[in-house]
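Single chain ahead, written as structure tokens, the form predicted alone.
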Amino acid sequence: MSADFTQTKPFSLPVEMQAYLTERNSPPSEHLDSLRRIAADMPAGGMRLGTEAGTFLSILVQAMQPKRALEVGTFIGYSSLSIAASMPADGQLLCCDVNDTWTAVARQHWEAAGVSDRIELVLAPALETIAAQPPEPHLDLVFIDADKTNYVNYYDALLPRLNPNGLMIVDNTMWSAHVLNLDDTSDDTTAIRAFNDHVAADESTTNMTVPLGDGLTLITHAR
């Protein structure tokens, strides 16, 4: 039988238990929410983070603590705002994004929650910035969601700056179950599959895909 690739969300839970989840599961805060309702409105929206993955992201950093921390593609804010919201009060964040204006309603959200201190947004090609910071081992946390077919430049950028301990997270790589469609040969989908490839391959690391919204690939050095 062959797989129906039609659904874009093939992953979901049943309506009846995802309604169950949501009315338990801590709600977004209002800033987060006002990110959600603005993203809803727009031609591009789809692109903002997940509530559900949102929520779980910060669960990490609040557990984590990192003091550094950089994110690649930050549109509208909301995981950027996510993770800085659950950062120690000295930590830092880099945002990198080639968009300002979606980033500036990023940024009026940071500064609505009380947490631009906090972030730095540098607005150029990603691997640009990445390039300019030091190379040895300095974050404790990295999240990428931004350009598809740069994913594993991305992902070998950024591994070598990420601390024994610290975490990688990616997003986007279920990709709505494209990744099996051998007949999708679209760049991004080809990215995708070429960085789940890349990364399983990867006998440095230790990952792990969960299943939740498109799909959130956690990544740590191997022990």
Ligand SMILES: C[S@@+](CC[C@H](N)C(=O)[O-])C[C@H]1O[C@@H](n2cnc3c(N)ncnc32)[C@H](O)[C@@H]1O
The other form holds:
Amino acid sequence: MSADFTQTKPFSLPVEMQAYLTERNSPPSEHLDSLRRIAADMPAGGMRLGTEAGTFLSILVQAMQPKRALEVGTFIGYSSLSIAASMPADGQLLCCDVNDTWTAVARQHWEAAGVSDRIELVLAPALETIAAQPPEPHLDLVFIDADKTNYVNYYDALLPRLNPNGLMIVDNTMWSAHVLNLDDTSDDTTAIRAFNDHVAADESTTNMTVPLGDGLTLITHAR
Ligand SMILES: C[S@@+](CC[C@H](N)C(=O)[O-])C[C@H]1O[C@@H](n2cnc3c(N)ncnc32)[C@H](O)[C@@H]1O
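Next up, the form predicted together with the named molecule in place of the form predicted alone?
Let's see the whole complex now, leading with the same chain.
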């Protein structure tokens, strides 16, 4: 059976099943819900991390209690707020983005949610921001959700900075199933395919992709 690449969300659950789960999943906070509503009115709003993926992120962070975290791709702040709100009070999240307008919305919501003291935002190409960080392992959590053509570069720059028990999470690795469509040779699809193959070939890590939203790949150092 061949995949239908015309579907934008080829791995969505049946509507009734998703509704059943959504009714029972913990709801997002009022500040996350405000960001969801803002994104729904924005042309670029589809870039926001999905609600279920945000809750998943919060739960992982709540269990891990990371002290040092780094996010690549902040947009209006849905994933950063999901992370920061579950971090310990003395935790620090470094957010990397290049867009002042979108991240101004993030700043407002970090402030309103009372977590702005845990977050530093650097507006510059993320590879430059990462290069300015200590080269040795110091990050407990890394979340990557920005320009796809740099995914391999982000992985290579951040893996040496990830603590031995740290976790790297990478969004959009199913790329709406376009990775399967060999007729799709666009830069982004090619980059996601290259990233997935790069991670799969790296025996220094353990990885698996959770088919949640557009695919969240979880990566740790191998045992
Ligand atoms: C998919 S959005 C991030 C969504 C965000 N994680 C959320 O949950 O709402 C991608 C973001 O990456 C940023 N970006 C694109 N290229 C970048 C680069 N080279 N360095 C840093 N950020 C970049 C964009 O400005 C955009 O805000």
